[in-house]
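One chain comes next, on its own, written out as structure tokens in the form predicted alone.
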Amino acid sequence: MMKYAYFPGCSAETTGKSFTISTSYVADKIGVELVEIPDWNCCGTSAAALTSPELAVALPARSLAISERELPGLDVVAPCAGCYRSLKASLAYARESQENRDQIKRIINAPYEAKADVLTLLEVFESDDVREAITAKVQRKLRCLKVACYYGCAMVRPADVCECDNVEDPQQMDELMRLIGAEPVSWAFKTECCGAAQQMTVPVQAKPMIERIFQNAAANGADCIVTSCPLCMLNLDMREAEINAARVARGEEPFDIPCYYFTELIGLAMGAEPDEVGIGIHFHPAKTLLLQRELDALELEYAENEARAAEERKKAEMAAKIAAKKAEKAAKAAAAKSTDVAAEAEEVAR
């Protein structure tokens, strides 16, 4: 079993509850043990950085220090993209110098050596062992489902801290979606910002950021958007209805693009019902599309089976024709040989 220290973050039991539910479901299925860091605290996310640089480093460092002491040797997994960036930035700062580590220790009043790495859930799932475990547990591939994999900005930037595989075109989520049979589309807004908390403070400027994400996903043929960030998910899922109302008022077509966590879709592929992985608590209706694509997949499978059967029949017919030709040729050769033998016998008799 693969074991990690788990930093759930403040959204785990509130706005990101379906992420927590689906993560727990999938982790249990594939043998990934997530041990919650005892007495963890809010990472501070962007609010702490706006208040104080020292606070932005110290808040996540305290939880990392507790993990280092209570769960030695375990890397820390932060499913929330905002939490991940806060913890990862604090870790990078601590690893820059002994002076930085001493400063952190003074602020949090605890020992801390920055030994453990900080990982996203996508990084955990990209290991060969986990992918093999996922493949082994898949019961129904999500064929016919076209997904726009949306990473957002917090997991990939700053590039020197997050060390993403590709800042503009990351592939971790895309590869997982292919693993469960879904089809990732190529689109331009993979790592664009959704506006984050600006949706509450300056909504007039921020809402078009969300609308453009939906527009680009739709323009590139996506049925849905898949993400791994609770704040991105909240902004997209909750505000789609508001954006649609404005579009209808302008005489434009509304969107019907459900949003999912990548763990929800992996759970579905493993045989879970939608409510088992939290899909039933989404704001925008998210079950109908899945049912329709499941029917599409069954029809496709039926058509493929029919095509294979027709191909097999064609091959069998061809083989039968070839066999008949061979038999006919052999019979003619045998008859000719018999005639030759008879002629030889008659010649000898004379």
The other form holds:
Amino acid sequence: MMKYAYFPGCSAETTGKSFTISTSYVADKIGVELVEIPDWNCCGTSAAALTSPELAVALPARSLAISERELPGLDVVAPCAGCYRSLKASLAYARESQENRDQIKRIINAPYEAKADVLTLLEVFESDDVREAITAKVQRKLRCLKVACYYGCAMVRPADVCECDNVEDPQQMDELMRLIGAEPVSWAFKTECCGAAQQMTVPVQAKPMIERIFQNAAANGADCIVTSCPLCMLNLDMREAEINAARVARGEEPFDIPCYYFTELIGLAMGAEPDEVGIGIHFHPAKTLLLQRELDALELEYAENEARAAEERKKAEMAAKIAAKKAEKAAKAAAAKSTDVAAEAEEVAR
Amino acid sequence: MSRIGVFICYCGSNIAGTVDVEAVAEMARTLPDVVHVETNKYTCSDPGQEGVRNAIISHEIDRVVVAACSPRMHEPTWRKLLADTPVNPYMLEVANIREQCSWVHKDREVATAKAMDLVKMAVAKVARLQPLHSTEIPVHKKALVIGGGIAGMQTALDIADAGFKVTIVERETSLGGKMVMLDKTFPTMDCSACICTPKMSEVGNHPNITVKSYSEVENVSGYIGNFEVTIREKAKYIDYNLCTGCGACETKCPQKVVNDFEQGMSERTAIYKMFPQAVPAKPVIDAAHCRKLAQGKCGVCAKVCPTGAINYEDEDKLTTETYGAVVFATGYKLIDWKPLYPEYGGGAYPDVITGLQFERLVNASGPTEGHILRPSDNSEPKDVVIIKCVGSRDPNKGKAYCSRACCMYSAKHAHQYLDKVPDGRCYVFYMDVRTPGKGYDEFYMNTLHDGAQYIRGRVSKIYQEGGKLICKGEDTLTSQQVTVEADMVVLETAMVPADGIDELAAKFTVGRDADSWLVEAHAKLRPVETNTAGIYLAGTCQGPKDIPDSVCQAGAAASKVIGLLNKDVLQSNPQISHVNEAICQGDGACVGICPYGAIQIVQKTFRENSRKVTRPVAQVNPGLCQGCGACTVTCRAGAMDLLGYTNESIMREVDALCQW
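Now show me the form predicted in complex with its partner chain; what you just gave was the form predicted alone.
Once more the chain from above appears, this time first in line as the rest of the complex follows.
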């Protein structure tokens, strides 16, 4: 049983509800226990950093300090990429020096030694144990589903805080998708900004940021986008309709690209019904594609079985032919031998 | 009892403006063993020097202190002067009361007190000095040039034309280096091959030049005038005495290999010449890819060779020769941009190419015979983006320095593209346009008139969509985001030192900077020498340069070599390390610290307490020692002494300073 301290963040019960539902579904299945940090508070997000640098460090540090006291020895998991970035930045600051830790202690009025790591859900899923557990629990592979894995900006940047060595082309989610049978496409917008909160403040400038993410996913043959960040999900899923309306008005083809959390798809592969993992509450219709791809997968499987059977028949025929030829040869040899024997006998007789 | 003369200089108002020179002189007269003190407005002038010479004779001075400018400036002048007098030139101490005193202080009182201290120290030190004498080092009248690019070839030709023998070591199979890959050279648009290949054949045919192609330096020992160098000539599997270079083998070889000369854009055979005009004009077998050598099957080349020159049993050959001087002309390579710039696709997009690939594309003897066709589908690109400073001026991802030639060759690329594709559009993303050089800015202006769109800003991302490469960047002059849909992107990537430079430079104890460029002895005044005597620099091994600058430096290095080889013997610098064998522990700490490899531990037999004892002691090679003094401070026993800067004389200086 793997156990982690769990920092849900503000989206867990609101905009990112299906992330929470699917995460707990998958965690249950694979034996990962997530213990919610008692009395956690807002991670501060971008607002705290704009207010004061001390606040940006201290707000997340308070939750981390509680976790250190109440859940000692457990690493902290923050599924929301924004929370992860805030917590991780605070952790990195605390780990820099004793001076920084003392400063945090003064502000939050509690000791904080920065012992535990802060992880994304993807990092938890990176371990061999979890991978094995997922593989063991997969009931149906999501074959034929072409996914564009979209990591967003917050899990990879700043690169030195997030300790990410591949900011342009991360692979963890792609590997998970392969594990459940889906086909990750290679595309160029994996870590591009979704516009984040700017979608609300300056939508005119920010809307094209979403559109070109859909654009690139479509151009690279993706059926859907898979995310690991509630804000990315919200921006893409909720605004796809607006973007499509604008595209239709301009005389362009609308997109039909549903978005999923990676945990939703893993849940599906483990046999969950779409509603069980929250797929029913998406803005953009997300079930039809899955049904269609399930049918495609069945058809593919049927075709593969046919091909395999045909191959086997062919092999059997060949084997039979070879056997027949061998038998023929043996018979001939036997006949020759018997005539030889007869001749010999005749000679002896003579 | 020594007789010290002290000569204090006003240096016009340079020293006298801040230091009370007469007060210093008054103090100096009270110092022990000082028999004469003199001040002068300009001691280094002819009358000033005459005054010093006369004073030495008339006061029977046997050691001299000059309190004036830095010894870096005029110590050689004073040494030269003393050589004409009864005083040994090394019985001299220069107190630097200008650069380290009058120029850095404003307070006259403080500066005068400091000048007094400096003079006191110099007097204390000079009293302890011993006469030193140079020895003579023979000079082998032969030079080694490492690298056969344009810089190496020019150096070799200049030295050879002066009548000295030269060996060029080139690790590729042909001379020519990078220049021969280029299509045209800025700003005159000469055909690069047309001016480079004649040089190659001149080098190949010069009676004084030996070309060792496909060879590398294996080992080095010795010192200026006497470098013993072992060269490894890699197995070519072809007897060059028999081979006529007919090329029959190349046409029949069945094995295809990626062609590095064409920057990976075409294929060559496993038995190959780098390019048709290669010098030597004979092929080698690429052992890693040859079917006969790797798998034991094939042997076609041996069958078709009319002279029987193929020898599959060939082995590397080692030769050792002695050279008087060595010139590094090891050149550069382009930075491997792929791992550094994943935002440009990291190599995933075939139509994002480097400048050198563009040179081959536009070259009439290149893979497309000079038609600009993009690698992915061989179509003519109608929109080309050129990005400058990829890896240069980018300390976060690449190098902090400017690669110097890129502004000009990117202007050349834009010009060539617009010339060959008249209906094409060319966009150049730049940070600055730096075109200092004869005819350079005119060339750039011309490219602008050709219609190249220069956009000031960097490209943040390149991605592929619908067969186009979408380049997103910023126009920093208008603060607008810019998106260009390109068919091909040319990255003008940074120059970095050639592979293996660290190991090679370490063999010769030549210094490198943080980016592994070789370091000259003085950035301004000794730009082609290294800190190791007898070793010189030419071309881009020292730092990014264009062709004219490389050729210029090659000529300068050659003239230094000619100057050296013209001497039959050299006067050694006597200010070198000296081992006090009586107290040397033989622990070798000095061996490890010596940057010139000048010290070794040897077994020596001594008579100690009327017994014969054999024990290890340090031995200094006087030809290699440059007198840096690192060993003297490392030696725990205090057995190492730098002649002219002995431990004792330095302690006397400290004592003098501490006597208030």
